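One chain comes next, on its own, written out as structure tokens in the form predicted on its own.
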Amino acid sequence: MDLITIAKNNIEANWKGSFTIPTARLYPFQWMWDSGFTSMGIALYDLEKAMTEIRTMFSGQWENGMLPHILFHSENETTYFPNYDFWMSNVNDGAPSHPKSSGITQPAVFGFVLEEIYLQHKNNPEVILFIKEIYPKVLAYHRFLYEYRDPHNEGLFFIYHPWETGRDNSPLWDESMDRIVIDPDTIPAYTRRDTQIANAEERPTSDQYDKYVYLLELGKKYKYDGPEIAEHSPVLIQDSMMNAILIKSNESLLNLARALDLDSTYLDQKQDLSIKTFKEKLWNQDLESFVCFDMRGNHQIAHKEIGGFISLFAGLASNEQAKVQADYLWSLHHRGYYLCPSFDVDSPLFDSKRYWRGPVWPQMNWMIYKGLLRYGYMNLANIVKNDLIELVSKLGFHEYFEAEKAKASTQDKGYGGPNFSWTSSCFLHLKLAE
């Protein structure tokens, strides 16, 4: 069976009537940025299903505009922790009673997702109606990020839980997380499910998980309210990747607004400030990379990692900055790494196997591929694209992959969950959408 057919079959197997799950057992609900990336691939062969996927995700949007990172459409599923009953999102009066949801968010991908779908189907009246339906919902989400997560009106929003970034256990968060001193009385007893399903060596540690739960409890305590969390959370970070994705999605919404005569007044006011602050605050000259900013420590988080390269996708890097980023990726290619490792391979914190401390992630390759094309690095973009295709061809449609070619050559499968939806979708988009 050819890989395109396998990719489609994976998505169909993960389809639950109105949405996809990322993979069976390990992630049995609807995840926000997974849903966005997956819908792009689905839209290439089943437009109606892709639109249903997005509509279902926005069925869980809160009154304040927040889009949760998980929707628990089934309240009978017990294989995942933390489940809806642990999140208790109903402590916030604006959270819908159904579907139940988590109390945090994830990267703001739906602006550029809508534009990608529009560009593939711009002559389809049904797609235009769909864009007009979803556009104000995405706009409300962006407004939430600016109004609830930007206490100093800088144009950059904060996260307070590593899960919001999608890069759960990246070394980026180590210093901030070390501020958390766990008192057993401050967190309830819980049982992890992920390490019962996936290899524990590929997952976050027990200590990290205790701290994740601590921050979850803090969110509940303050009713998942941005200003209260900004005042009390020990973890408060302006993430370069998440803000770059927001800026890219702003750009996409502005493009759609011009094409379809939609109101863009709010984004017109915010986008210039976001771009200006991002460029001034997050570039680290020593590392030659965009980095995150620790608002509690009032300093940059000086690590080179995958999130800094999303500046290319959003068009935030100058030509000089893009060149040094491209040169770095070329060096990794020549040193025997698949592109793109999720963390600095020369750091003692690099771990090519453990989740976001080193492995290659499909959706990141998709964004960096697009970013390199934007700056004219065609050959390097094709290496990023073909590395992912090669990994999938050799190791299957897994959640993430070994970054070191020598190690990967001894393996027969990738890391994390198998038959993964966004891996399948990104593969389809890279193969079919150009």
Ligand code: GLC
The other form holds:
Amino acid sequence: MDLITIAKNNIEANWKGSFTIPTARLYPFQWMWDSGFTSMGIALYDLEKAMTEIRTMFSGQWENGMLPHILFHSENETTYFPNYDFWMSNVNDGAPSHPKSSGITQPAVFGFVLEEIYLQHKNNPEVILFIKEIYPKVLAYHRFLYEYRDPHNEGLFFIYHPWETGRDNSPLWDESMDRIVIDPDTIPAYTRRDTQIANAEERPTSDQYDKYVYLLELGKKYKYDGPEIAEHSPVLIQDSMMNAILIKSNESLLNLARALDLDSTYLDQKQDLSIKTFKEKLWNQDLESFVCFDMRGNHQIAHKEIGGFISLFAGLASNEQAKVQADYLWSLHHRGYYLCPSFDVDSPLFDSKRYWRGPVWPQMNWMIYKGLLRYGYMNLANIVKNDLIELVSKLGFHEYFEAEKAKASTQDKGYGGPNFSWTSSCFLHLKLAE
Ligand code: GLC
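What would you give as the form predicted together with the named molecule, now that the form predicted on its own is on the page?
Every chain and every other molecule in the complex is listed next, the one we just looked at coming first.
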């Protein structure tokens, strides 16, 4: 069977009637940014289904505008931890009672997802109606990020749980997580499910997991949107990737507003401030990279990692900044890495196998590919695209992949879950959409 058919079949197998799960067993619910990336691929062959996927995601939006990182559509599914009964989203009055959800968010992808779908189906009146229906919901979500997560009105929002960033166990969060001292009386007993399903060596450690639960409990204590979170959380970070994605999605919403005559007053005010602060606060000249900012420690998090490259996708880098980032990616290519490793390969914290501490992730390649095209780096963009296509062809539609070519050549499959939705979708998009 050809790879395009396999990709579609994977998505169809993960389709649960009104949404897709990322992969069977390991992630049996609807995840937010997975849903966004997956809907873009689905839109290339089944527009109705893609629109349903997005509508289902927004059926879980909270009254305050928050879009949860997981929607637990099936309350009978017990193989996942932390499940809806552990999150207890009903501590917040504005959380819908159905679908039940987590209490934290994930990268704000839906603005650019809507624009991608619009551009693919520009002349379809049904798509225009759909955009008009979803646009205010995406706007309400962006408003949530600015109003609940930007206490100093800087135009950058904070995260307080690593799961919000989508890069769960990246070394970026280590210093902040080290501030957490676990008192066994403050976190409830729990049993992990992920390590029963996936290889423990490819998953976060148990110490990290205790701290994830600690932060979940902290969010719950303050109803997931209280100002006390900013006051008390030991983890309070302006993530360069999350903010670049928000800025990119703002830009897409502004483009849609212009094309379809929609109200964009709120974003007109916010976008300039966000761009300005991002450029001033998050560039690190020594590392030649955009980095995250630790608001608790009041300093930049000085690590080179994949999130910094999303500045290209959002058009935030100057031409010189884009050039040094491109040169760095070329050097990794020449040193025998697949593009793009998720963490600095020269750091002692790099681990080519463990989740976000080194491996290559499909949706990141999709964004970086688009970013390099935006700055005119065609050849490098094609390497980013073809590396992912090669990994998928050789190692299957897995969740993530070995970054070192020499090691990958001895393997017969990728890491994490198999038949993964966003891997299939990004593959389809890179192959079929231009
Ligand atoms: C992991 C990833 C996260 C993703 C989720 C579902 O938690 O780190 O980015 O959304 O799995 O695929």
